[in-house]
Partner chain sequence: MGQPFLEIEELNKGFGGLRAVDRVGFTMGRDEILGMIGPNGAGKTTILRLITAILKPDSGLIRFRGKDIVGLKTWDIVNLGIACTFQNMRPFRRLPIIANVMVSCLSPRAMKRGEWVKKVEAKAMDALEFAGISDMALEKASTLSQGDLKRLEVARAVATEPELLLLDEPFGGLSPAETDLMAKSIQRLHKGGRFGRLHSEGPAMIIVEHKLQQLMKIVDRIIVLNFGTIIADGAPEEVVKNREVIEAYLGKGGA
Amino acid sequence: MGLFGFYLKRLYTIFKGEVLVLPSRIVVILFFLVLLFLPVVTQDPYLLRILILASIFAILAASWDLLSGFTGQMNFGHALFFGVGAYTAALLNLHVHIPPWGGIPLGGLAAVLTGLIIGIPCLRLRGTYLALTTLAFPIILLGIVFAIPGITGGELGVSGLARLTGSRMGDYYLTVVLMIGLCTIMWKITDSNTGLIFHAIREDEVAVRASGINTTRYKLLAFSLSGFFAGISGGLYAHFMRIAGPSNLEISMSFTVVIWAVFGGIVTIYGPVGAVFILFPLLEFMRFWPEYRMLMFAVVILLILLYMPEGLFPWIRHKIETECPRCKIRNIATRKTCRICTAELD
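Just the structure block for this chain alone, the form predicted alone, nothing else.
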């Protein structure tokens, strides 16, 4: 009991000193709590379905930010990883009878292998050339899917897959908990020394290479990690929808991911996640006005790009928090001095 009390007190001290001091962290904690306790308030199947899909796509959007946002390796074919994870989990479940808890991680590993395959030839490319090259890979895989319909199902895809858990409530908690866990892992990666190197590669790869760091290895690592998380989201999607089809590899899927990331704010991880939970439900609720649905969606995106070029959530964070000019620690905007070094804040 004494040891448990010690760790509980330590956890409370960290929570009080690191989380409750910044509004952005409080909002994140509240967001997680709302997701976890929402079924206590309502168990509406349609609402839970929207949040399940939003959780799956949040993992996908954050994985794109991990690669393209932090390393600058602009990937316009991110649906490739999503589709590989979906098809791998689906085919393993249909033909080998591997359950979702085994097929989804294997789909993630297949996406890792795919990340290595496309990462190696793309290492020497930058900017527009890299973006166009990554855009070609989902199209190539789509051609393979159509070429072997006996295995992939062709245009109809692979259907009749096992359910994730067997109940809508179980699916909800599985996807939400995985989303929170995987996105937290991605955030911790970007907040580590590896994330610092990713960011340095994005800013000036030549300088990073000149300092003795193997940039090739870190770029391949970024492709692999991004592929793994995107593959997990693809496997979750396939088993939740009980189908994996060509729509998982379409170009529109890749560009939708980019829109989510830019809307929420790239180089943040939390930005794309928040954007998915705003834009995806917004599009779903606009189905009641199909003639204005895409128009209203486009207007929202344009307003954000015009007035918040860094993204919605970084703009909000800059309004409610300020960075100390001396120690670079963030403080609530109402403070006059830094909470760490007591330097005066502008």
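For clarity, every value in this text was computed on a predicted model and none was experimentally measured. Positions refer to the first chain, counted from 1. Note that the rigid core is defined as the largest set of C-alphas that superpose within 1.5 Å between two forms. Compared with the form predicted together with its partner chain:
Following the display of the form predicted alone, present the structure of the form predicted together with its partner chain.
There are no partners or other molecules in what follows, just the one chain.
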């Protein structure tokens, strides 16, 4: 009991010192808590469904940021990874009866393989050329899907898959916990030495090579890591919707991912995640005015990008927090002096 109390106190001290000091961290913790405890308040199936899909797409948007935001390898065909994950999990489930907990990770691995395969021709390409090339890959796969309808179901897709868990609540907790876990892992990756090299590649690839770093290896690593998380997201989607279809590979799918990421703020991981949780429900809500839906959606995004070119969340963060000019630690905007080095904040 004494020991338990001791750890509880330690935990509280860490919480107070690390989390409560910064509004952005409080917001993140609150966001996680609200998601985890929401079913206590309401179990409305429609609401849960929206949050499940938002969680799945949040993983997808974050995985795009990991590749395109951090290493600057503009991928306009991210639907490829999503589709490969979805179709792999679906086909394995339907034909080999592999359950979701096996098929979804295998879908992730299939997307890693895909990442390596498309990463190699992409290594030499930059900017617009890279963007156009990546745009083409999901379309090629779409062609294959239509070419062998006997296996892929063609236009109709692969349907009748096993349920994710069997209950809406189970689905909800599985996807939300996975979203929190996987996005935290992605954020940790970007915060590591590997993430530092990704970031440096985005700044100046030649200079990274001249620093003795094998940029080919790191770029392929970025492609496969991003592919893995996107593939998991695709597998989750397939099993939740109980169908993997050609729409998973469409251009609009790839573009939506980019829109989410840019709206939330790239090179952050948290930006794209937050953006999905705002934009996806918003789009659902606008279902009530179907004729204006896409137009209103576009206006919202344009307004945000016009006034917040770095994206919504970095903009908010700059408003509520200031960086100490001396030690570069972030402080709540209301403070006059830095919480660590006590330098004056301006």
